[in-house]
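The form predicted alone is given below as one chain in structure tokens.
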Amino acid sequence: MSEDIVIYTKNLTKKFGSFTAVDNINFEVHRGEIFGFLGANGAGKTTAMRMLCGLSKPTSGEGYVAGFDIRKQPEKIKQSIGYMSQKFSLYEDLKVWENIRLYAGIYGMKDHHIAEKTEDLLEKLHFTKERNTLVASLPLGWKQKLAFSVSIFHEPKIVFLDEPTGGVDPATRRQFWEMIYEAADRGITIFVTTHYMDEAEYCNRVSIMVDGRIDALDTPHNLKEQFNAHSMDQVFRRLARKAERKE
């Protein structure tokens, strides 16, 4: 496997009893790529992401993340990735600096390195005056930008973003995506799920899951040409209409 490939799956499958949540998916993600992982509710993308993050063992098939086997080396994977979700990313009853320190410690960073990088991050985000502010008091857009910055604070090879911009206004979403591009330029691979189809246009490549399978995978431009569509929203709707199962 090429060093440029940071995520690799071959016939990756997850079953719960007789129900096949993820059905023989095959794809690769490259270093520094922004990879959109799309699918309607119930399509299987959350289950697939859990396997890739080392949180759930596959029923069959292969998967490697950052060079580690998702079946045999889940703890190594957890140390090599970052993760952010819309639902849970920061502890709201901790201060801004306390959240940074907590997650940096979890990811195994040394105290002196944490202290140095914390000051740099607060200055970069213009959060210096907010260092002692409880996260619960921050506006949602600020929380999301802080959560993303914390998820890549330890410079992981890959960061998994699970609907990271849910509920924030369009201007904040644009700022958030500027941060994503900056991270990708540094070589961090971005693996992102989103319900906003305009955000799918920002990805280098996009996969779309339907009923546990990957039904389409290509650049947004090529997918729109393939489906004779004007937008990724049209592509997504045409594929989602094929779905037989519900969430």
Second form
Amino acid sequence: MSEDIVIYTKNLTKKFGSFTAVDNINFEVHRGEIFGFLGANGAGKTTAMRMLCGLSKPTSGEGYVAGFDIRKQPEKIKQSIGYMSQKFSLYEDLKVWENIRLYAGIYGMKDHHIAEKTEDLLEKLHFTKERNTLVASLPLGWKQKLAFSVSIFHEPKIVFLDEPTGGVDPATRRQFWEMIYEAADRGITIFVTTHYMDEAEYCNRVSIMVDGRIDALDTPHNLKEQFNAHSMDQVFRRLARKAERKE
Amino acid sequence: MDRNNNYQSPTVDYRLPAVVVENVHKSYGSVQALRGVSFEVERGEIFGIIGPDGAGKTSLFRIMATLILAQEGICTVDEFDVVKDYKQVRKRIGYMPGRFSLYQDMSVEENLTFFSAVFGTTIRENYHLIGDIYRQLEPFKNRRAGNLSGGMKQKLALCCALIHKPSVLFLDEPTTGVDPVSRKEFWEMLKRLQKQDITVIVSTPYMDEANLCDRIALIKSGRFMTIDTPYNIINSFDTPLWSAKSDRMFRLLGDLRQYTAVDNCYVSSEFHHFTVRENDFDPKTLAVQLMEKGHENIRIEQIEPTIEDCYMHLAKN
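Alongside the form predicted alone that was just displayed, please also present the structure of the form predicted together with the partner chain.
Zooming out: every chain and molecule, the one shown earlier first.
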């Protein structure tokens, strides 16, 4: 496998009893790429993502993330990735700096390195004054920007973002995406799910899951051409309407 | 209370506004959440409240739903004061809070039966209002609400908010985290409720949904910046808007912002949008500069604003 490929799956499948949540998915993600992983609620995105993060064992098929086998080396994978989701990312009853310290410690960063990087981060986010604020009292948009920064604090090869901007207003979403662009520019691979179709346009390539399968995968430009659509929203609706299974 | 025979939907005067809010102020300690908000919502209107987190949207919903008190100002629903006549108001409204707030350890059907009973009605009596949504939930009616997926929880919450045929429905970010297809279905249903004269006040972070409202209010830091139809808000965008694209979009953003004539610049789907400081802005000069900085396949065009551009414009000023 080439150095450039950071995620690779072959016939990756997950069944729960008789229910096939993820059905033979095949794809590759390249280094520094922003890869959009789209699908309706219940299409299988979270299950697939959990396998890629080493949290759930596939029923069949293969997958490699950051060069490690998702079946045999899940712990190695966890050390090489970052993760954030809309639902849970930071500890609400810890202060801003305590959250940074906690995550950096978990990923094994050295104390002096943490201290130095914390200052840089707080400054970059204009959070210097909020250092001692409890995360619970931050507005959602700020929380999400902090959560993203924390998820890439240890400079992982890949970061998995599960609906990172859910409920965030348009202005803050854009600031968030500028942070994503910047991380990708530094070579961090971004694997992101979203329900905002304008955000799908910001991705280099996009896959769309329907009923556990990947039904489409290409650049936003090519997908629009392929489906004769003028927006990603139209592409998504055309595909998702085929879905047979309900959530 | 006689649950089956005694229930009547509240009668309303169709000529009067459904909701009136006048100069409402709300503070939490030193934090001012609402700083004098006023508006009226017509009967049968879908009224959208659009704004960033922390702008005061949820406080406003809670005041209208009689759950918290404003320090100053008046708010009425169907002519009833939310403070003095709170019991009347509660009978007339349906409220779907942003955070899932049904009973997680009761089943789908138990939740719905419970909410009908509280309002002295039955599922059967108002089934016509919720049928479209509830049919999708029926296969799971014995499942505990806590075990439903996000989209299903939203549908159940809406059913519970509707089961007593409210005259005004308050929806605090009902579609956050819901996929585009389900969101579309949700809005189609709001349009059907509107035909039955139910007034809807809804907040959303999705600008395509803002477009579907009859009127919207843009709120920022506890104040309404503007209240109008989406059409009028778009028409009042008073400065030329441009879009730009090249093969290196992230670098383009930084390069555009460094260009002196460029004012507010932000990403927007496959383009970057920007306003300009000078009336005689020349896109050709900009294109040449961008080419010198290594951009290829440059496209710069003047475009019509969308509601999202209006939001970005107002949010900045």
